[in-house]
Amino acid sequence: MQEIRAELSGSVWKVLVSVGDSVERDQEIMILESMKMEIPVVAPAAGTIGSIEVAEGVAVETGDLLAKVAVP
């Protein structure tokens, strides 16, 4: 599985997608919120949504993990 880390503090503003979801690289998969921006958050590869680790309006910092992708 690969992981999906935060890149910024924020919070969560949108999970777009479900565990079991497959997705492609580079698909958002979720939104951050920062400083009144929406920073899109992708896939890093091609998969399965392994887990979604937050929730929407949840308050994350830089490093936290957000979910997981099982990559064939």
Contents of the next structure:
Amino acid sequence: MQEIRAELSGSVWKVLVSVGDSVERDQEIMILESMKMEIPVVAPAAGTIGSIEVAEGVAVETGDLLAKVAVP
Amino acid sequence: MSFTWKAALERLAEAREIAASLGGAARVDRQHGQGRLTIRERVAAITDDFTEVGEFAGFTVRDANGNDVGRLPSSYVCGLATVDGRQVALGGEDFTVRAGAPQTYLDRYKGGMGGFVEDLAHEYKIPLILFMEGIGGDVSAQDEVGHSYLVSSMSWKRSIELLNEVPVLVAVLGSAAGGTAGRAVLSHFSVISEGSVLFAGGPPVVRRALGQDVDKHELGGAVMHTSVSGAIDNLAADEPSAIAQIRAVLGYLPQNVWELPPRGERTDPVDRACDEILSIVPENRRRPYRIRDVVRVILDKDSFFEMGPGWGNAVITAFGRIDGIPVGIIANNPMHIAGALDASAAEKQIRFTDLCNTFHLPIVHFVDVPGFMVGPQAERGGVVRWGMRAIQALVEAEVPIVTIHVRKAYGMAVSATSNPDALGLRIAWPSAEWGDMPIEGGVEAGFRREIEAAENPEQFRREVEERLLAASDPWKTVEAFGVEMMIDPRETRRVVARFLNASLHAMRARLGPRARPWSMRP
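Requested next: the structure of the form predicted together with its partner chain (the form predicted alone having been shown above).
Below: every chain and molecule of the assembly, starting with the one above.
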């Protein structure tokens, strides 16, 4: 499982995938809101979403775990 | 014994064989076994024209009883080389001889701190290319000299003054510790191959000093230095790739500070269509985009080489060419912390600004910056000091700066994108916006008391916001000549090329070394 962590502090604006979805590398899986911007969070590699660790609206800090991707 | 040409030339040939055999077959095998080239193979990989100096310098190897058991060549190879048609001074440690330790057994160093190869670069005013692999000083040197010495007896002056004279390009290939690590950092561009390490002190030193067991790659690995510390600029997958990067950077730099960078071919038309820009920069102003893609469209085809792509990610710094003219690109990166300038991005920007200023590369600055980064983490990192240093570096730069306003330009960070005491040429795209502070948030901060005192605070806040938003239309600034030009983004390449061509006259008038007008950074 590859971990996806927040690269900056902000809040989770939208979650675009569900557990079990297959994703391509660089596909947007979440959008954070920070510094008045929508910051996309992308899959680091092609795989399957193993877990989603945050809900829409919650605040996240730099380095917080957002999701895990199972990479074949 | 009388002199004969035959005997004399035979001795020369024997000496050449000893030099070519480096530290012996076993040690050469070991080097290869670890996936690394020998210093002679590295030299051959970057040039087919190498005139070696000090080829026969070496030392007598003695066993523990002091008996002479043969000779080894010195642990450094250097000489004059041609790389892509350019004369350069080239040198590197031989790791198969005493792990590349300094040549304390010679009358004169060949390389390292000072040494012949650095004198060659300094006296001939030609670039210095170094392959670095060595553990720095070792105790056997002390054993030979017969007493311990203060490291401060040796001078770094030559290595430091070269930074103001000729390009110093360094590849770290293997282990670089102590003095070798220090020498690697005193460069304009450094690259490290994957699997290589660089540190002030390796794992055994850390264990003794701190009681910590740490893996050498975690401690000072190639990936760490190019993504966290920034002590080395670029990562290379392997040695050939590291050498290719050195050649690429050399292509953008002059032989020395008394010359202009070499102009490339002018085969890519300056007025070609750049329509892609409109689809790369999103209409939704809250969505980030890939600024590297924008930059690539505007530069001459295949002329984008990024320096420090793995750290200080809120800013990208890159070499490129426009109409063949080598330029330095600085661009805020909205994909990382929304492009806000933090301490590490400022540090990277300062290094690159100084480099452009030293070698007369005009700067093209793409602006999309919401301000200095805010928050406890940024403040603890000293964002204000580093940000102001970035502004100082730009004020000191005596090269033309063309600033392209792509989108946001808010707060003090905007002063790190242009110099109002020089030409201060700022070109806006219609997508640009600017001000002291973004209106949202700015209203909260500026009118807090009034908002709280209002009968309907939310309505009052909205009214103030709307009034300020109407006044912040960038066209009003354009009409007040508060920004020099507004252009269609698709014209950018042609317009920037026009100004760069004209600026070459100023560049020629300002050749030579830079004396920093102020003696310190704040």
